[in-house]
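This document opens with one chain alone, in structure tokens, the form predicted on its own.
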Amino acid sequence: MRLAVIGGVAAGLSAAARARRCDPSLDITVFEKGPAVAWGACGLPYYLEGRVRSVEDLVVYTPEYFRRERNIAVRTGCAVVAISHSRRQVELAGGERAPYDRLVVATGARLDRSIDGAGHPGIFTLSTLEDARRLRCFLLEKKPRRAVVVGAGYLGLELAEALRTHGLAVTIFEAASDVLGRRDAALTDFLRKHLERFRIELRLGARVEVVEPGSVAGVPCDLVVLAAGWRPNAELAAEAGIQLGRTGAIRVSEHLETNLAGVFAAGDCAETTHLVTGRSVYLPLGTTANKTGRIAGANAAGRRERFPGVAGTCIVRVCGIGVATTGLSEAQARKEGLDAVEARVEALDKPRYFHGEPVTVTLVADRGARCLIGGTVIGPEGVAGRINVLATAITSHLRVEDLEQLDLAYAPPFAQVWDPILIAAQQLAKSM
């Protein structure tokens, strides 16, 4: 049986590798339009910053590795331009047709470049290795002094910090009234003040419709980086008769199968299910891409595995502190019709005599079910561990009274006897 995979980054290669493990007899071919596969897109801001020495360091595996070690044919520089499912074949740029019996679509996502002037020199995005090379070269050679970043999502915030590391004054424009798409006024206010301490201006409710070298919305700048409006690369699928969901991404079942039998979709081009609401959502994250790729690959190889969905857990470093979210904010929960209640505390992560630092924990629960449905953690250390506890609690439908009784580790060099999570859970229980 022949398995074709369109896309050779996180989801596509996870699908191909898992399919190979499930069925050693499969004939697997991966088509990737770019020059590289299996590279870490999330490391691009840190290459720009200088923390990662070379973009080649972000490449985890080469096509030769997959051919030699996994018996998977990986064809780079091969753009699939059409899918003919009735003939069970994909058409490549140049006219070549490649047959398949099963197909995994993992075409990823792209940043919105529809803003007028996005093609001018001095206007950048950060989606590919070549994007990163071009932007870093510009920084080192042209030595700009002022930058504008369009978008206050996790990429926009990471970019702002990277540009400040190069000494630029940075202004972030965000069309929404909040950061990270979270609808959390307290989080937004905290980040605005934190960014200001690092000479990063945050302008909210400021939609950018035109960009040009030299000025954006009256703000002088030497370069502009677009980091807003992720869009699923779903046009190829739609043209082949694959249904899209309400988000504009590919609609899939819990088995990652599309409406076309034998065609699966995974990663940033596909919808997934939110564990709290049960609704289809579009959350393009590397963690989701790898997990859905594995399930799609297994099922394309004949398994019947299901993907339960995601809580939307995300973490970002912003000028020396970690900011992590999972589930829903109180405002998001109320918009979904849930009777949400929130508690927010600030507490030291370690005893004061061990130089404890303040950590802010926000918990959101559904008053009716008494279950945790969201959380935010902000602090200089221990943020990933705490948000992972909250993500686990949401996935497990943990009740608030059980959360406040969790047996979390304590020793002065590492944690308080009452972890900030437990203190927040106690406050949340009092509010319900």
Given for the second form:
2 protein chains.
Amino acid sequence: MRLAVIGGVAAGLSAAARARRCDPSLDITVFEKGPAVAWGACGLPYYLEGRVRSVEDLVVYTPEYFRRERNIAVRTGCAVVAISHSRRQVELAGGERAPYDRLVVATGARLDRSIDGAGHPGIFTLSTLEDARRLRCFLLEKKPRRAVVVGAGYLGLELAEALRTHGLAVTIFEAASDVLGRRDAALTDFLRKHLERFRIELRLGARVEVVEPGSVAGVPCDLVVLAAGWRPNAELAAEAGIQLGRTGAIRVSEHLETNLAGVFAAGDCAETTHLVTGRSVYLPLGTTANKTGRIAGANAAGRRERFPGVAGTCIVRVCGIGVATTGLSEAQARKEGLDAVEARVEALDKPRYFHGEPVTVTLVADRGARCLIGGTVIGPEGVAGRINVLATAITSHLRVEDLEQLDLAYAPPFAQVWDPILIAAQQLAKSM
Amino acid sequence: MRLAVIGGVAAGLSAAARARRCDPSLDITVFEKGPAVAWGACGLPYYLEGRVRSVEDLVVYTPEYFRRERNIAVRTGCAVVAISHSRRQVELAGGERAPYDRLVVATGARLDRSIDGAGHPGIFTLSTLEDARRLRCFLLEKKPRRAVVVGAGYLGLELAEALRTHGLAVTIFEAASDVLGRRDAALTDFLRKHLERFRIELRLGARVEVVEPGSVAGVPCDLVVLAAGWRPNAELAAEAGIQLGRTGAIRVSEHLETNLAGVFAAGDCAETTHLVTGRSVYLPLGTTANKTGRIAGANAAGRRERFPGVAGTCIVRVCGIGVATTGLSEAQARKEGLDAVEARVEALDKPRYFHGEPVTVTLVADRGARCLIGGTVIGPEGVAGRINVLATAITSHLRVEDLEQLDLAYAPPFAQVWDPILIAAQQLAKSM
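Next up, the form predicted together with a further copy of the same chain, please; the one we just looked at was the form predicted on its own.
Now the complete complex, all chains and molecules, led by this one.
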């Protein structure tokens, strides 16, 4: 039995590795169009910042490791240009054809480069290791002083901070009226002011249609980074007759199978299910890529595992502050037709004698079901832990009255006796 | 309508404050035998250590604040010596009688002082602000060099660290074969070795029956601190006909009412329900005191709120490491008759380029129900957040397969793409 995997980053390699564990006899080949596999895309901003010294430090495993330790063939620089499912074969760029019995499509995503002028020198994006290397060289050699970042998603914010660390003046253009793809006026307002304190200007509702090397929408700059609009690499799949969903990404079942039997899709090229709405969404993130890759690999090897979906958890560091969201914002919940209630509190995360600092917790509940459906946490510390509690509560359909009574850990070096989550839950219970 | 509250620390004042919010017309009096109310008992080790400068810094509110801002009478130095429920009155030390319609008993707990020789100078405990002041004076004035701590619960461990910070050689005697009141050989072993690295000796299975100023069980010392055996202050209640449970603490309903109608109990003098076993337990902790106080206060003011119980979450800092537990250990679960499965992993909490450090996560599940029933997290950072995720999962009866797929936050400054919790959950799923 032959398993072909298209794509050798998070989802593809997770799929291949798990398939191997499930079936030691499987003949597994991973086709990766780029020069490296298993690299940590989420580390690129920190390479740019200088914290990661070399792009090689972001490469977790080599093809050789997979061949030797896992008995998995990994072919880099090997682009699949067509899938012929009726013949059960993929066609490679040089004309070679490789047969398969089961296929995992893990072709990933790319940043939108359709903006006019995107090809000019001095205009960058950050989808690959090579992109990152080019941009860092430019920073170190050309010593640019002013940068424009297009997009205020997590990548745009991380890049803005990395550029600021290099001393550049930074302006972020965001087409939407909110940051982080979340309709949340309070969060956006907080981040705008926070960025301003670090001399990063955030322009909202500012769609960039043309970029030029010297200026963007009248803002002079030596450098532009396009960090808006992740697009699934779904064309190859679509041409092979694999159905896409309304989001434009590959539609999959809860077993991560596409409409073609034996063909699975995982990671940034595929849709996933939002645990709150039950609807298909496109939320390309590394965690989901790893999880869906594992399950696609298991199922391609004959198992029947289920991916329940995502809470939509996202975290980003922005100039010393952690900003994390999960589930839906109040505005998003209302748009989904839910009767949403919101509570927001600011409270110290620890006693003052342990340098407690203010943390803002926003909770969103569904008034009818009395369940938590969303949350935001902002603060200098403990943000990941708190958003994870909220993500767990959302996944478990925890009711607000039980959230309020959660037995959260307390000792002065770590927390207050009333964690900000519990205070917010009390507020929420009162509003319901 | 008159509400009397016996005890003016966490549970008592939470009850009084909440009762006031529920019923502005209530006549509320809090009787506190000590000189101060609303002080943070959990801060005492940090006062001893020197991080908290003065015991006054641990006092959150004054009686005057409660009178002025909440219209609550707080009488300090005012010991209740008897409750006559048939007459609906409490009797004070001087003979005065105060009537009530509703009563909240929040008399707290004390450390066991029944050990022979406990009255000697140079032998201390740490139940009150005055205890802490005496011990700190002794440390600063007498410059002792060697200390014995009796008890390896969280207080004993915190005290040992505080004494070590002052340069003393410290030996801890613990009667049980485990630390932190948890049957968990791996946790105990880890802590014994960790303490050794900081030159704190831990002697297990070593019950102390006699203490002398100069030595304990052959270990010479200038100072002994008794930090073992929390006992509920339940005698006053028992004499009034209030039923105690098998743990010796006051038995309460889920509405925190005792067997006497209109008499509630909360905090360290009362039992609570363990969410995993459904059984009554005695787990005196500040968080539970605050939560049960609030509910007892609301119900004393005519509401009908429910306290579901506790997961048994506990966290303690021990020489730079956070150690947290929730639910049951595998051994405890087996003793409760559950078919327990355990998985333990050590994994980096963050990428190396963000100074990732190893975190140990232990998960315990019930094989039949496939639910998480316990967990331990040990590490230098992020311990509170992770144990809180586990406490939330236990409270929600989250199944192991859903735990494995939790949408936890990931970005390099905060986490790895596979959080140690998820890796442990994968291991656990394999063992089931």
